[in-house]
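Below, in structure tokens: the form predicted alone, a single chain.
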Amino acid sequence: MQDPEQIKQRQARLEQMVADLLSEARSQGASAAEAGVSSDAGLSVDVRMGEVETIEHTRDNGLGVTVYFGQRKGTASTSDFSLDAIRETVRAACKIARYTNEDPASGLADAELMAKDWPDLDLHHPWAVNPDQAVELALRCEAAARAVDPRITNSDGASFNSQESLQVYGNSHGFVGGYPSSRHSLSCAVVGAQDGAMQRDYWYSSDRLPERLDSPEAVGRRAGERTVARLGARRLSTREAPVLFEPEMAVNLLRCLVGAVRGSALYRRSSFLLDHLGQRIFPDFVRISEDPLQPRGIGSTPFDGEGVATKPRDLVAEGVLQGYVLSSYSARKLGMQTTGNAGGVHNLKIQSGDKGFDDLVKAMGTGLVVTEMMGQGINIVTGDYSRGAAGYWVENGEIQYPVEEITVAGNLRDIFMGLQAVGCDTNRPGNIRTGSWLIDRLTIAGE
């Protein structure tokens, strides 16, 4: 762990490196250029069955440059920070650009959109933890999981990770910006057995601040409890019923929305939400927003991957689609302006209701709770949705027994419009946050 003054010195060196890249690009004839440099360091530990499996110190450097000769583009990268490597990387990018076709949409983001005077988002909280301490945390986590119940007979292990990152981006508009960040996590997965059948489940905690992580014992207990709750799972006959997606599964539905309104899908005309801007795609109580400037947020950033200033906005308001997820390239392809999403969305969340998970189970009455999903049966072009699932069957507003080897299927248009409620049981801190989703009806394929 480095002190603030050392961090400032490292950032100054990376900023100078970006300046050198841009200068070299100009000297080789590029009409415009952009460059990004990153330096990451971390500690990761894996334990299993009370024994240490791996201890790994990581230190990764990365440098990438994109040059433009008019509207011809070339990109090259390296992990070597030497001056000779910088020159060779720029030379390689320029060589590529000279042989590519012109693309009217290529080029830097517009100069007037560059970020200026951004706030400190408080993203850097290093953890002065040594390998012995990290091993102890992981062992405590796994031990707590294995102690939950005698039926927990095996373990996939527990993992500890602590990562620091420093990133700098600049372009020939004169923009140069960077900041340090951190992220820490603790996770555990265990295996239970009953009547010859085995089940596995997990839990985790992740945050920028080490003190905001759940305790190792809390993470382990939750992993163990989730595993034991799945023992004795049954199959269901094929039917239609309401479905409650717990938060960790509902996140995937929000990712489907993002994928459908991403610029690359739209200009290729490969999205079921093509030309839906200004149209209702959810019930009128739904608000989905992103806040890139949230202090300490996992997805917080004052500028996107092109230096464009980020700002809070609604993606969906009163159920109506308010905007797309665009970089400058995809925006030009669509005849629009970038939304500051080069690199993805930032702290996306759906507004929660006032009901917790247990309240939503009661409100559902009879139906399926989904706690795990498998497979990639999602067609963003048509909206068709079909994925393997496991969870619990509910009757009379109470969980009756675990279920497995089923498939939930429908169309994302109907799933979005069939959203009945969003729980206040918001998932763990992450770039996309949501509570549980109660959907009015899906097909459940089983026996």
Given for the second form:
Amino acid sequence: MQDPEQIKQRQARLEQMVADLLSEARSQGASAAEAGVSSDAGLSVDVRMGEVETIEHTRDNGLGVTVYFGQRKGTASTSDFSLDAIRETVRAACKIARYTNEDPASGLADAELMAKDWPDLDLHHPWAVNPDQAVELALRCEAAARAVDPRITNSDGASFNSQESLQVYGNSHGFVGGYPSSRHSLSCAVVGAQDGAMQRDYWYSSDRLPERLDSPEAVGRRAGERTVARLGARRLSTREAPVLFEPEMAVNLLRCLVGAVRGSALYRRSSFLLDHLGQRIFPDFVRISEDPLQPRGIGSTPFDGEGVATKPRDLVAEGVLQGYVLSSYSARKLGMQTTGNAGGVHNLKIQSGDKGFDDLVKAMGTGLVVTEMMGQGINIVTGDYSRGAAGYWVENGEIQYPVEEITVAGNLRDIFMGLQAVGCDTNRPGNIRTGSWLIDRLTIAGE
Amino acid sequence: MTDAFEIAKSTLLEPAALGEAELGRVLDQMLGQGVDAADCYFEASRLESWVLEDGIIKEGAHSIDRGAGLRVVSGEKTGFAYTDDIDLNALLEAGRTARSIVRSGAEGRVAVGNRARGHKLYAPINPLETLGDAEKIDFLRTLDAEARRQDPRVNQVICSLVAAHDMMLVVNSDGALAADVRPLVRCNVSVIVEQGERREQGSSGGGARQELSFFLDKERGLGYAREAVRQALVNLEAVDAPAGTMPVVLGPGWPGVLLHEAVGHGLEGDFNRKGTSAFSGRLGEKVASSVCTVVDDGTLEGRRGSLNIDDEGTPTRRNVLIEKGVLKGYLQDRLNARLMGVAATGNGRRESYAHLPMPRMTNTFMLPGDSDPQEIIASVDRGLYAVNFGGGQVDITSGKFVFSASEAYLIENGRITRPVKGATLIGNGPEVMTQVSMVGNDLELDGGVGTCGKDGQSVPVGVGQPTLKVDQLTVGGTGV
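Form predicted in complex with its partner chain, following the form predicted alone:
Entire complex below, previous chain first.
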């Protein structure tokens, strides 16, 4: 935890390392190069059953370089920041580039796309917290969870985590950029028992700003309530029914969308949304947008992993796919322009509707609320979707009882087109934000 | 040098002039009133990977990581700090930080010297250097050609070759020193096949604690290419998987991921000490049908999940978890073993010096039974035969686990009829094992591809089983 002047000095040091890496690459004969350096530090504390369990001080350094000899490339990385290590890392990358092949799509992103004069996105809010204070916050969190109900008999504990990160990226176009950022979180998981069966659930809060975290008591209470709500879970018989995905679960469905419109899946022809640009993939009302420049956002960044300036855009508008998620490499493979998504999406959000969670439960009438999913079970090539689930069974617009040991299955194409409503119960700050999703019909497998 | 201990010592300690006296100093200041144990884990690793795609060598990457992790344990409390500088001052500072969980200022006295012995399950080699770079490239090209040669419908081929060289040395407050040099190689082929509008994928691979020539022996690498294409072509013909509870026959080898999820995690010492596992407090109870004997064995020669010593210096063992249906034991690291008053079982593992050790599996598998695999299939009227899987996941506390089939077939009237699409299978760990009614005589271990994740830490593991029949398991297809 350092003052702004120290941060500036550290950033200048990392920028110098990037410059050293690039000049070393040039002197070893590379025609172009790019390099990234990061330095993270943090404190992580776990408590359990009212006692400290671990106190962990983290400090991670990493540097990576990619060199290009024409259209051939090589990559190397290390955690060692010494001058010798820099030289050896560049040498390792150059050695690899001797064996890779000419790849017409390979190379830096175009120079004219590099970010310049970007705004300060206000991402760095360090928390001057010492281990004792961190322990105190985690203990309050766990105590609140355990106090929710006498059926909460055990605990997986509560965790406090605070990280600061400094990242610098540069390339041989002359681009160099970096910024510090912070992220803090509190989480808690408790165990409840009823009729000899145990259930566990959790909750968390995470933000770039310490003061925007939910209180330890609020996080703990929610973890306790979620655990208690799962007690006495039953199975369901196999059936088809409407399904309401809680915001945290709907995030997973948006991730599937991102996975299917990502450049690497498209140029490998391994996506069920291949050639769907300009086509309807959701109902009319759906708008999904990306806002990389949102101040204080978890996914905010003024430039992507290649130095390309980021900008806000719609990924889906009126249900129609407006663009892909591309880096310069995948864009060249597809004969397109990069979308500034080297490294992924930045603050993706689906426009919410006017109904809250309870209204959506009512609107569903009879069906399943999914509060947890397990396993992989997602095939992006075909869109086939089959996952383990737990949640609640709903009848007459009201939650009846918790359910578990079931699966929900369908095809993502149908799931997206079958989206009936997005709730206004948007989830907590994260890189992907959404309200609950009501889907018209999925197969539920059970007893 | 052919001795793992000497190699690790000369790489990790000697460049920083760290001898027994210096290690003793670091440990001395980590001890004091209330401290039960302390250790210092040194590690240097190198990883190299090559990727062939679109018929060209597209990417190569090389990474080097080194550092030391220092841990102080007091009762159930652990203080931990790490440094990527291996030198005395950095170690002393990290040690002080780790020790801040206890307040007293006293110091201990550790005489470092006694050297723990481990197994010799693999040679202390650097696998990156076991094949020339040009040969690595040529090898990937032959895999690409082999995959494309299988069928004209093969559209995309991605082949990868990875070699990792991991050296570790651990010294603890008992004064014991232990070290290991761990080679690990991995190769994978994945393909996309296209037929009209339909596209499917297939993937196959393997690995071991071996030289890279492992993949050239017995045409192993070529076998992965053929197998990936075969799987993808099978999936081109697949119809919707059924939905509901039915008998499921699991093929031998990799489907042993069932045991890893349904049983293995639930038997890790940390969850059982805390009483948060569905298996907690059930030692000596019948938790599986009598045909089930499940072991976790870190001592298999050259296997991906094997270790000469675990990351706390304890030699690995063959631990019987379930014997003829009865729960026999848990998997322990030193911390949980001490708190539960039992012996460490050689299962203390960590992803790297920057992570804390915890109880983890090594190679987990079921011993063979008497049944002929054909008989097992013939015994099912209507059910699923699943032979390949993606990953799985388990909720330790409720016991619910899933694993996702990537190649499966319908069984109708005792015969395998049609391939069905991938589907997730879900069950309850302690219950599913009581549903195992037939165990085949065809035990196989997986090809060396498993990676297990727990608390954000990944470690290489192995699984295995004979063909087995679960009378009732829920299959998450769409065919109601």
